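First, one chain by itself: the form predicted alone, in structure tokens.
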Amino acid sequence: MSARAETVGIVGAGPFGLSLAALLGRAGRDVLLWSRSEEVVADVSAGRLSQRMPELQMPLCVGAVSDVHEFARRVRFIVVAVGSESVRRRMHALGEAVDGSHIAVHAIGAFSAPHDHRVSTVISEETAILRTGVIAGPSMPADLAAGRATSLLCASAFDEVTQECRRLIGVPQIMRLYRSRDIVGAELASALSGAYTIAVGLADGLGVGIGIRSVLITRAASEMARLGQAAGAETKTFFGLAGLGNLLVRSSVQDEHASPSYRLGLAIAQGEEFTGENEGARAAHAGHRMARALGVKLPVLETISRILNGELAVSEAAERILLTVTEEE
């Protein structure tokens, strides 16, 4: 095959994109990052990431460019790993260079701002790329950076997408890729699991105990599946890697590698006011709006959204969540 067909292109230089690039590079896979930052391009080209991830060393087979046209010429398979608030803008720029021969999967666990669109829809709207998919699951950047064994789900309506995803991103003994056709379910599950991670962080911060914590996670999976079913997704997807698996790992790592959504839940429990940006928070609001539009009752998700909007005090929110997980079945 051509070098273009064997190179993984990654859009974005956040923790997930950089860690995935390093993992694939260590496995001998050629990787090309597209970043608009000349500083990131220079650091990656020099094998270092001094400011963003100083502990991560980039193998020589990982390169970076700031020219989107050069990026599109050198890669065919693209992983989009940018923030949901900027994905439409980045895809619009990418659309100037790519064509129907490219394949794109995204690793964005949220809906595209500000209109709550699924990211695969945004890619299709802003670019000429015809074959899209999503990768999701319990793979934290710290695991990828350290080379610890992990798994991801690749979902797409196109078999070629999932086949290429497994071929190019799969790493024997380290990264295992599972396939699914339920792209709607995988995208919703990935986004919603971040929203419910906030609730688990809140519960841990309030010290509710391991029993109620477990029931909360069970109720969260059930709510995700209920919304997914109403949206036309497969229920089983929400109890797999993209949904329950994602939620478990995001709410289990409780050190410096904890997910931003989990840390947000802890901060809320400690009385801090939420004023910043967070993918889980955006997913909570979008999921709540979707649930209302579809007529689906999701008490935990509604409570999370109302906390983030400042409509509920922490004490009242905690009481509502406890009532939900102890009374609803």
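The structure displayed is predicted, hence computed values, not measured ones. Numbering follows the first chain given and starts at 1. For clarity, a rigid core is taken as the largest C-alpha set superposing within 1.5 Å between two forms. Compared with the form predicted in complex with the partner chain:
- Once you line up the core between these two forms, the Cα of I307 ends up 2 Å or more from where it was.
- Relative to the superposed rigid core, A269 undergoes a CA displacement of at least 2 Å between these two forms.
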Contents of the next structure:
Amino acid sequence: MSARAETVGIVGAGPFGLSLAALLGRAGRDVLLWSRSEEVVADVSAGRLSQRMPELQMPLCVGAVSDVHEFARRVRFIVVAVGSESVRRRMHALGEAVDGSHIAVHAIGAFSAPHDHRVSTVISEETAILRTGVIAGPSMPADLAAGRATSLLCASAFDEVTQECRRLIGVPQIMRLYRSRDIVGAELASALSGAYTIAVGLADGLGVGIGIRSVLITRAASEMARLGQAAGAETKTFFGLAGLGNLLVRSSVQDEHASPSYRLGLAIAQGEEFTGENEGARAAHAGHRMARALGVKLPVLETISRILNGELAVSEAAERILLTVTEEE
Amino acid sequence: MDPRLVPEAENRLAAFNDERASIVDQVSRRVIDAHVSQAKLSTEHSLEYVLNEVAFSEMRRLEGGGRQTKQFLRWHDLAHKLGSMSEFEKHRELSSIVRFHAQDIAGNFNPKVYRFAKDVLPPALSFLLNPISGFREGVKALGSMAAQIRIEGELEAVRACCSRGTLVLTPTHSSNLDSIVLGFALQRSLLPPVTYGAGKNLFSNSFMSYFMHNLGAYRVDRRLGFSLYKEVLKEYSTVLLERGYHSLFFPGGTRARSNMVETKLKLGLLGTTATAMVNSLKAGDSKRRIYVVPVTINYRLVLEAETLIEDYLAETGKARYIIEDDEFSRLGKIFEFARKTLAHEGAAVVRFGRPLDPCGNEVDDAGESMDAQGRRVAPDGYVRDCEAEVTSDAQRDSVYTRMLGHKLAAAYHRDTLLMSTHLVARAALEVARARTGIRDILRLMRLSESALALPLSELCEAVDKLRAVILANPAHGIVQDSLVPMSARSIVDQAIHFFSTYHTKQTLYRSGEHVRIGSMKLLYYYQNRTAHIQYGKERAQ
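Next up, the form predicted in complex with the partner chain. The previous block was the form predicted alone.
After this comes the whole thing, all chains and molecules, with the earlier chain placed first.
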């Protein structure tokens, strides 16, 4: 096969992008990172330790470029791993170089800011790429970096995309990829699990106990599935890696590695006021709006959204959540 | 711009008769070869299985006419013989069925009939359509077709695409007059005639059948349910596109019974655009492009409105997929409709949308595909694999076709021309709903029609509001030019006047300072053209 067909392009040199590059590099795959940071490009190209993830040794088969045209010429399969707040801008820049032959899957577990669109639609709106997909699930950058076994869901309407994804980023014994055609479900599940992570953080902060916590997580998956079904997705996606899997991992890791959404839930429980940007919070508002438009009742999500808006006090909200999760299956 | 300054596009169909036999042969060979090679791969696709489906589907269709008819017995015999037939016999049977249907589908193009339709019919019809009975005025009206069927939209882009590729016109479908109105529009725009699949039932009107059959229409028999027939039909369309024959599909499938702008499109024939693109590229022809052109055909009044809405409301749409006894089957009714309604300026408007490539990308004025940001992109990239080879991939192409369908549906909404009849019908229904507190149309229909007297002032207010909502959002559609500066009162008067010109029941009529609903069904039918627009109370709900 040609070098272009064998090379994985990665947009974004954040923790996920760098960890995935290292994992694939160690498996002997050719990887090319596109980063705007000359410093990152220089570090990766020289095989030096990344300043962003000092514990990560980048294998020699991982390269990096800052020129988007060179990146587009050398790769066909692209993994997009940038922040949800910058994805539209980065995709617009990528759009100057890519064409219809490229394939892009993203690993962004959130809606794109500021309008809360699904990221795959942003890719198609900003670039010529139509063959898009998403990889989602409970794979933490630390697991990838350490080479621990993990699994992701790859979803795309195109079978070709999931096949290429499995061929290029599946690593025997370490990275197992499941496939699905339900891209809408996978993107919704992945983004919404961020919103429900806030609820679990809140519940933990209030010390509700493991039983109610488990009920809450189960209800969360069920609510996501109802919304997804109304939006044309498959319910099973929400009980899989992208939905329940993501929610469990985001609300299980604690201390300094805890996810921002989980930390936000804890902070709210401690009476702190929410200001600023959080992907889970945006997903809560977007999901709530979508639920209203589709006529779906989602009590937990509505409660989170109203707390974040300052419409509900935490004590009142906690009571509502507890009532809701124990009221109906 | 004077269209006469534009050179007339090449009429590819003029060469159709010379190629007809080779087209039928190519279609047949492809379908037969595909089945024979699939049969070798798995028993699931054995020829026995394919022939069995044909036989049982045909027996089911024909058993209503009696089990002893020659036709029924032909398939009955085949079903019984299948188990003992050799592969050679099955192959021969498959070939004979495929070739029979390919022959039956293939149209004809008679240049003499085309010349007659092009040069003699328009003035003659123009004369017929003119409501002024005096001969002198009638003669004056010759050539005034421009005032009667208006053509709008992206004509320049369509012409550019026509000169460098194959056009696939995909109009909305309200009436059986659509193909005739579109035919006139093409001829007047100096665009070439197109070939299209017409339901076999339409050939039962001998006048229309004569023209359709000799102007390139191919016959689609909707009664045939077996998949082999659909494959032959799709292959026929694919081969025509590959050979550069401009085509016409109605993606809505059948006429919109409800008059709502189509959103659920049938993607079967539409999918042949991607297949034809791949086949052409594989054959080394990378220059010839395929363009899908969204077209809306907009009528102030629709010939078959009464039958269609009855059919829709009776929920027998499916059962009566083929309506054989509507207004279109009566020539007198067509002429009455033409004289009374089409004769008025702007009564029918054909609007061409921005052409798309088979993957759903819009194309620019030079016929080049663009991404959503307007950057040029080569369409062949979309069908290349990781080694940059053009590949056939039915699953991939079905997703592209779905994307194309979404783009077409959005274009239909955007390019739908909303006329006084549509605006006033919607506004009247909104006022009726507000006054009665009943939103459900079936419950509203049960109210006595005479009881529904709408104050003119409220109706005018509702028209103003609706017009403002549409003007504020281009995705809703286009308010007809002449209505933009008009007062709401004049729009109401105009709609009431037009409603009185043709249908047996008056949709709306004036009664002092009130407007009364004469036919709730027709009111519902005409308001449905705006059903995709949600505002006010409806939106809040």
